[in-house]
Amino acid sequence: MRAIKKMDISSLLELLSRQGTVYVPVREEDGLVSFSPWSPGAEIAWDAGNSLVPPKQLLFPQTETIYRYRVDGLNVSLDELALDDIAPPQVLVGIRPCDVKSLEVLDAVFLTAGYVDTFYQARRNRTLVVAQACTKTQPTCFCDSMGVSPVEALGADIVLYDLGEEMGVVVQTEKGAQALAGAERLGQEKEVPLPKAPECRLSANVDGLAERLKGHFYDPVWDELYRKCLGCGICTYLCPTCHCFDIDRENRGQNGWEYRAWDSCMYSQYTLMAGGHNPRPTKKERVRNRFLHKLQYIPERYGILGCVGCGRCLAKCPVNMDITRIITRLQEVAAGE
């Protein structure tokens, strides 16, 4: 791997701008961790563990314009975005190994079995992902038993991992190869074997979970494990792979734009239909699909995990309703104890 001097981050950061904005993770005046626009000189919060907001919306926006019109008379006119107005490229540097496998997630949703999002790619296709390698877990870290090393990221296109008094960088795609092509006049070629992968401290088992959990959709467990559970959301708003959505559209005078805006299966209006109908009326429906959509639904369409232990849910959680107890109790209830 090429070592290079932490002295010297900003000349490497300052070589991937020319890709597109570099977005760093840093520690806002409130202490929370988010990806914000570098700038030479900017404080980079390298040893914060994950964001409380994942990456994921700088590849699906919070909200985001589809497109706009124009009502004049009987007339309508639709205004294309541009792509740079879509997608800017963009480089995210700093993303950990959890998160890098949650865009594995969101790009089989997003642009596989038969759908393609079309701004979700523009923004995938124009975006560069340094990952960085964990030193440390947090206290609600459980990616190793999702499938994921603390210090490897093979989604990325460049890996960072931290070596003391230098960043070592490991080049993964050619992608990433061209990205740092002019390079070599920063650090030097080192044999150094790769760190260590921190034990997490919380573990949940998965193994065969989505198939044992075919015909437990009406399991007496789901009245035990909802009345907790006060409905907030707060675990799909910081879940990197969570992607519901609305569309809604706004209007000023004759000109008006659609737009679509992140929402939550934990809402009771998200499933409310025109008609009054409403598949999961209470708590305990919204409550058993979150849980059923990760663990069952997304690995029987994708052959991937909907979770990827990055902890965040049950970290910010006001009940602390813990994903990892709800897997353990899940996997009992489906060997029948």
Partner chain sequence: MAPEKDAQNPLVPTVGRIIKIIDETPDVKTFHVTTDHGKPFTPMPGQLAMLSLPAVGEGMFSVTWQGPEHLEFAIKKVGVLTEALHEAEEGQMVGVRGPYGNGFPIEMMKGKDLLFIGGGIGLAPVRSLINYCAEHRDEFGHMWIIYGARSPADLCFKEELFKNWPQIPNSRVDITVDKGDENWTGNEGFVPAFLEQLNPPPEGKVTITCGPPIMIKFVLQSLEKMNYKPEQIVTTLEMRMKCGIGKCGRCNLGSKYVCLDGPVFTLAELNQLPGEY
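Mind sharing the form predicted in complex with its partner chain? What's above is the form predicted alone.
The next block holds one chain only.
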């Protein structure tokens, strides 16, 4: 591990900025933490835990143009966007292990199973991931129940460890090593044991859950679980693995652009068809789909759990829907209790 004095972190970020725009967690005036472009002197919220909006927005933006068009009478012309323009190189610094894990889920969705999403792929290929291990947890964290260690970030190119006066730097990939070429002058090599994983206060048992949920689609438990949900969709907007999107368009005279934007399975219009038929007409079907999507459908389709235990959905839910308690209830039901 290379240990760099915290006062020299700017030099490290300076070095990383050769790779592209460096994003760091920043505490905004309203106290919310988000990933923002770094500039020398910027105050980094190293101790803030998770950002409010997950870093997925830098790989899969909330809104992005797919193509531009011009309509001229019966004629139409399309303009595709150059991937170089929409996906400039970037370095995401300070991503927590749960969010690093979420990139595995997004990779599975956008890069496998039939088609490659070229926008996501372009951004992903041009992104260097510099994770920050967690030395303490937030009250809503449960990543260790979801198979994520708070002090490991296996998919990251580089991992940072808070060592008190110093920041430990561990390189995990070739890409990370290349980005840190020249870092030898910063800090010194040290034998430091990895910090002990902090404990999460919440927990949920997902052992065998995906398999056990089969056959419980019509279980009466769903009549009880959906009731307090308001259908506001905040859980889906803040979830680091939610990937659903809408495609729509904006017109300005003869010109316009087709764009995609995050969408939410919690909204009634999400599956409403033009003829009026809606396969998921009430909140019950929508809540059931959301939880089964995370806990059964994504595991079945991609072989990976759809929840990483970041805790954002339960932290921000206005009516305290808590996925860990729902998992516990589903385990009881699956066990026939």
